[in-house]
Structures are given as structure tokens and as C-alpha cells.
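Shown here is one chain on its own, the form predicted alone, set out as C-alpha cells.
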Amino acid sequence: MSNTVLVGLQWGDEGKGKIIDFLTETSDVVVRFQGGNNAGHTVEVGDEKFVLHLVPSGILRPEAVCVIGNGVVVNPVSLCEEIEGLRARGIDVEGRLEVSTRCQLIFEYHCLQDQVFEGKLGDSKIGTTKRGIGPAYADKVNRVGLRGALLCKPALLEERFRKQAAFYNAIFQEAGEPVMDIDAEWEKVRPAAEMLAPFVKDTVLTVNRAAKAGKEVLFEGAQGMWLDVDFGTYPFVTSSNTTSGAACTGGGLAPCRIDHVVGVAKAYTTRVGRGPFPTELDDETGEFLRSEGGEYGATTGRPRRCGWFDAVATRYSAMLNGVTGIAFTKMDVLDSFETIKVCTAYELDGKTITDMPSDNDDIERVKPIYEEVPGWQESTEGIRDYDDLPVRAKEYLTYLSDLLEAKPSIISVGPRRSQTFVLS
């Protein structure tokens, strides 16, 4: 028994909740541990899919257990939203979910923060999905964010909730924007919080219990490596560490209780949102990529930027997170391409270079070296097993698993549970 990591390896969007689900079939507990509703995880289950925010993926397997974690902003009206459309169409939540007493709560104060914040900033915007995120992240290293334990002490979150909203109301006054109508938020909040007040616990427990007892225990990340507010292509990240250590410090369980880290790469490389993105495509092959591969975020809408796989930024990333096995997903979106590109280097200032800078100008300005590889010209979308792939697509795999010094362990070549098999 083992518990393991899984971990976006690029820019987020990389088919994360895909192979969660996929390794949720063996897996007992699933603890999402950082991030917002800011985040979406698609799941394709038979012939329904479902777009998940806050609850981890397992919710769609009958038998785990899903955490919300320490480390998790939490806007308690949209989870309960998301509970009642998952109800609704028949994933049974009771005894199933619990909600971290130590998670900070987003609020509409935060959202309509997030808002002005990021108006003020023109043309130097981060392309926040302005649901308050940031702004609640702030406020927990400020101390005066409110924590899920108060969900169930409703005269006490009340009294805090009116304190804090007051509080921003009048930095909105001060910036002349317009204030909340605190009285019609709370009655918006507090059946929030009596609906969420039962799935409210101490989560560390139940994550060290079942780790003891020799349970699986899968973490689950949102976003993607290069998004970490730390490592990641700084000031265009999320307000959270995205990468593996984040999964002790957001979920509870000691570093030498991990046992594997997995990491999601798609075949090629894909961004929401600004910052750099050195392989972007802003031409025909890059807008075949995104009608090929759905690529429109799961949250926003937004379409993704997209580009060739970048082995740099990947191994980079492989490096920093430990990974153990990685997962390539969207092998199925490269079928039809008679050579793929792969950027193996960079040049900065007139000079060859093979390791990620870490200051985001020096990303601006770096320009991708390719190597350029032949594709296998074949449908894998009926391809259920590593052996039946295509000669050419089994050398695509080793090629990239070579340049990031790492295992291939998951392929995915369409949406589907079925679609997706693990190498020996």
C-alpha cells in the first residue's frame, strides 16, 4: 500500500483529474490539498462528464473517501453548489466527504477584492480568475482570515464574517468602488454553513489514520508546477505551492510518508491566462492543437494558449517535484501530425542553455531550440494497451521520458476511463 502524489508538471490543464480518477480506482482516501475553485478537473465516466472545483475527483468512485484539505481556499456558497449538482446527479457525498477544520474561507469580499485589484493593474493584469483566491491566500499569512472550523459555531462566524466585510467595505468606499450589501451576503453564507457544517473535521486524522492503518492514499494537486507561487513563472502564478512538498504542509501527512510522486504532462504544452510561454503556437498548428484537444479551461472557459511539448520547462519540473512515474496525457491530439516539434534548449542573450531560468524576464526572452521527431500518422484512440501503439508513438514516448531523466508510468490517448493504461 503507498501514498502518492500526483502533480501537473507544466502550466495546469495537463488531464490532472482524468488520471486521478484513473488511479482513484484502487485508491481508499483522496486529498485535494491546495488551490481554489479557481481550479476545474474534468472526468469522463461512460457517457457523462463531470467538471469538479473543490471536491476531489474520487467523489466519482462509490467507495473513497475525499478530503478537503488544510490547504485549500474554500468559497463555502460554490461548494455547496457543487454538492448539490453532484446529488443531483446520483454521486451519493454523505459520510463520503469531509471539509479540513484549518481550510480558510473565501467570501464575497475576497471575489470583489480580487476584482479591483486586478482592474487597477491595466495592461500589467495577471489574469486572475477573479473568484478571490489570492486575496483569501493574503489574507490567511495576514491573520485575519476565517478558518472552516467556524462553520460550524454560526453566532461566531456571523460576528467575524460582518467584522471582515465591514473591513473591506470601507477600502472599497476609500477606492471608490462600490461596497457589499453585507446583510443579503450573509444570508447567503449562512445556509452555506449549516449545509457544510457536518462534513467539517480535523482531516489530519483521518489522513495519518488511514496512512497507518495501510489504506491508499492519493493526493491530489490542482493548477500545475509552473504555476507555484515559488518556483513557478512569477508574478503569473496562483497564490498556492502547487508542487509535491505542498501535499504535506496542505494535506497533513510527514514527507517520509510519501511513497510516489506522479506527474501529468500532456504530449504538448498548453497555458491559460498571461506570464511566458516560451513554445507558445500563434498559428495554424497551435489553433489545430486546441480544436484537436478541447483546449478551452474547465473553469473559465477560456481558450488555452497552446505549443510544442517543452522538455526544458518538464524536466525542470520533474527535478523539483521528485516524480517517480510520469503521466502522458493527449497522445491521441499528436495522431495526425507527419513530424512533431520538441524543444530541447533555449537561447538567452546569444547563448545555448538547458536548464529553466528562474527569473521570469530572462523566461520572456528566451527563444526555443527544437529537435524535430517523426509522428506516427495513426489513430490511438482505440488503443487500450502500451504494446498495440503505434512504433513511432513508443519512440515519441521514450524520447520525452529520456530528456526528462523520468519514467513514462500512465498513457492517455482520449477522455475516457477506458483510454488510459499503465505501463509494467
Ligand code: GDP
Given for the second form:
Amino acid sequence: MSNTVLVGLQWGDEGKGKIIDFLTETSDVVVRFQGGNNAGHTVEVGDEKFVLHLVPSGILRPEAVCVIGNGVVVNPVSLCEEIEGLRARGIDVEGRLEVSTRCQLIFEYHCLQDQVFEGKLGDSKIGTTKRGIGPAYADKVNRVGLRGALLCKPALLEERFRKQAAFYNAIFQEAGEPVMDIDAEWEKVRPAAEMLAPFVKDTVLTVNRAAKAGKEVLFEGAQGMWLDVDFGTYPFVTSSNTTSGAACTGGGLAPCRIDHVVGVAKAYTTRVGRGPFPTELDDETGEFLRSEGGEYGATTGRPRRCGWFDAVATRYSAMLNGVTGIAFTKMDVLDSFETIKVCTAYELDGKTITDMPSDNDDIERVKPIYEEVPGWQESTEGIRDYDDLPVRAKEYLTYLSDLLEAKPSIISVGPRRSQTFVLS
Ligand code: GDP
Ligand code: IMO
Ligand code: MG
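For comparison with the form predicted alone, kindly provide the form predicted in complex with ligand GDP.
Whole complex next, starting from this chain.
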């Protein structure tokens, strides 16, 4: 029995949801530990496609218990909508979903702040999902946030919500920005809190009891390494730690209890929102990757920026996350290429470097240095076993793994559950 953390190794949208769903076949508990409904995790089961934002992607396996941990920022109104959407499609969350008493709540005043801040930043804006993620984490650290436990105490929730909302309304007014209709918002929050109250638990107990009983716990990361608030391309990042260590602080399990770290990496690279992206392709190849890979945001619908695989950034990521295995996704998207480029070094100020710089101003200036490898020019989407992959596809995987100094453990050749296989 073992506990596994799964994280994205690039800029998000690596296919984490799909791999979580695959791994949940043998897991008992799936835990989201950071981020909020900025995430969009897609899972295809049969002919049905689900996009999960807050509910862990394990929910589509009927046996799994799904936990929204203390490190998550939860918009109660959005979570209710997501639960209703799942129920309408026959997915029962009753008795299987838990929301931490310690998670931070997102309200409309956070979303308004997100919008106002982005507007004021002008050309320097981050390109956030406008889901209020940054302002909610800011309230947490500023010690004025409202936590999950309040969902079970309506009178106290109302008092604190109104107080905080009035505080921000005064600031909006002062800044000449539109203010929030507090009564109208409360009328959305009140029924949402009522619906969510039965799900609210001390999830630290759930997670630790499961681990102690020898059950398998799977931690579902959101976003990706380069969006981590400490290690990513700051300030063009999200507002949480997206790296593997956050599973402990945001999920409530001690580091010594983590056995594996699966890092998910696409066979190429994408990014949504602003910020540096050294291997970005602003040409026909980039356009091809976007259309062939269906690279449009699962949360905002924005076209994703696309480019070649960046082994410099991803090696750093594999190191920092301590990956014990890599899940390579979207191999099939590269099926038709005659040759494939991989960035193996950068040029910075006339020098060749092979480690990712730690300062964003430097990352903005690096130029990718590519090696070119032959493509396999065969369809992989029907392949179900590593041994059946075209020789050049295997060579590509070995090449990437050598560059990343990490072993491949899972390969994905399409969006469906069945299009996934494990390497022994
Ligand atoms: P996440 O945020 O990391 O969970 O990833 P997203 O769901 O935002 O984006 C990944 C997209 O790629 C989704 O539309 C998935 O259905 C799709 N996908 C996942 N794995 C594969 C794969 O191996 N091949 C192809 N063609 N699509 C995939
Ligand atoms: P999943 O879990 C890709 C990006 C936004 C923006 C930056 C900050 O589906 O991989 P935020 O709203 O978090 O303050 O926005 O982070 N971003 C994501 N990009 N996938 C995600 O999640 C993302 N969540 C946030 O586009 O650049
Ligand atoms: Mg996504």
C-alpha cells in the first residue's frame, strides 16, 4: 500500500485529471491539496467527457473517497454548481466527498478584486482565470479569510461574510470601482452553505486514518510546477504552491508517509495566461499543436500557447518535485511529425546554460537551443502496450527520460481511460 502525489511538471493542463482517474482504479482516497476552481481537469469515460474544477478527479470511480483539503480555496457557490452538474449526470457524491473545515472560502468580493487588479495592471497583467484565487489566498495569509468550518454555522458565516464584504466594498467605492450587492450575494452563499454543510469534515483525520489503515491515498495536484508561487515564473504564477511538498501542507499527511511522486508532462508544452514560455511557437507548428491537441483552456476556453518540449524547465521540475516516475501524455499529438524538436539548453547573454534560471527577468531573455529527433509518423492512439509503440516513439521517450533524469512510468496516447498504459 502506498501514498502518491501527482503534480504537473510544466505550466498546467498536462493531463493530470486523466492520469488521476486512471490511478484511482487502485486508490481509496483522492485529495485535492491546493488551488481552486482555476483548475480544469478533464476526464473522458466512455463517450462522456467531464471537466472537474474543485471536485477531485477520482469522483468518477464509485469506490473512491474524494477530499477537498485544507490547502484549497473553495468557492461554495461554484462547488455546489459542480456537484449539481455531477448529480445530473448520475455521479453520486453523497458520502464520498469531504470538504476540509480548514479550507479557505472564495466569495464574489475576491472575484471582483481579481478583476480590478488585473484591470489596473494593464500591460503587466497576469492573465488570471478571474476566479478570485489570488485575493482568497491573500486573505488567508492576511488572516482575514473565512474557512470551511463556517459553512456549518450559518449565523456566524453571515456575520463574517457581511463584515468582510462591507470592508471590501468601502475600498471598491474609494477606488471608483463598482461595489458588490451584499444582500444578493448572501442569498447565493446561504443556500450553498446549507447544501455543503454535511460534507464539511476534519479531513486530516480522514486522510491519516486511511493511510494508517493501509489504504492508498492519491494527492491530485492542480496547475503545474512553473505556476508555483515560489518556484514558478513569478509573478506570472498562480497563488499557491503547486509542487509535491504542498501535498503535505495542503492535504495534511506527513512527508514521511509519501511513497511516490508522479510528475505529469505533455510530450510538448503549453501555457495559458501571460508570462515567459521559452519554447513557444508563434507559427504554423504551434497552430498545429493547438488544433491537433485541442489546446483550449478547460476553465476559461482561452486558446493555449503551444511549443516544443522544454527539457531544461522540465528537468528542474522533475528534480524539485522529487519525481519517482513520469507520466508522459499526448504522445499521439506528435504522431505525424517528420522530426520533433526538444529544447536541451538555453542561451542567456551569449552563454549556454542547462539549468533554468531562478529569476523571471532572466527566463524572459533566454533563447531555446534545440536538438531535432526523428518522428515516428504512425498512429499511436490505438496502442495499449509500451512494447507496441513505434520504435521511434520509444526512442523519443527514452531520450526525454534521459534528459529529465527520471523514469517514465505511465504513457498516454489519447484522452480516454483505455488509452493509457503503465511501464513496469
Ligand atoms: P489537466 O488540467 O492537467 O487535468 O489537463 P486538462 O484536462 O486541462 O487538459 C488536458 C487535455 O488533453 C484534456 O482535453 C484531455 O482530455 C486531453 N488529454 C489527456 N491526455 C491525452 C492524450 O494522451 N492524448 C490526447 N490527444 N489528449 C489527451
Ligand atoms: P490546471 O489544474 C493552466 C494560470 C492562469 C494564469 C495564472 C494565474 O487545469 O492545470 P489564477 O487564476 O490561478 O490566479 O491565474 O495561472 N492557471 C492555469 N493554467 N492550468 C491551470 O490549472 C491553471 N490555473 C491557473 O492562466 O496564467
Ligand atoms: Mg487543466
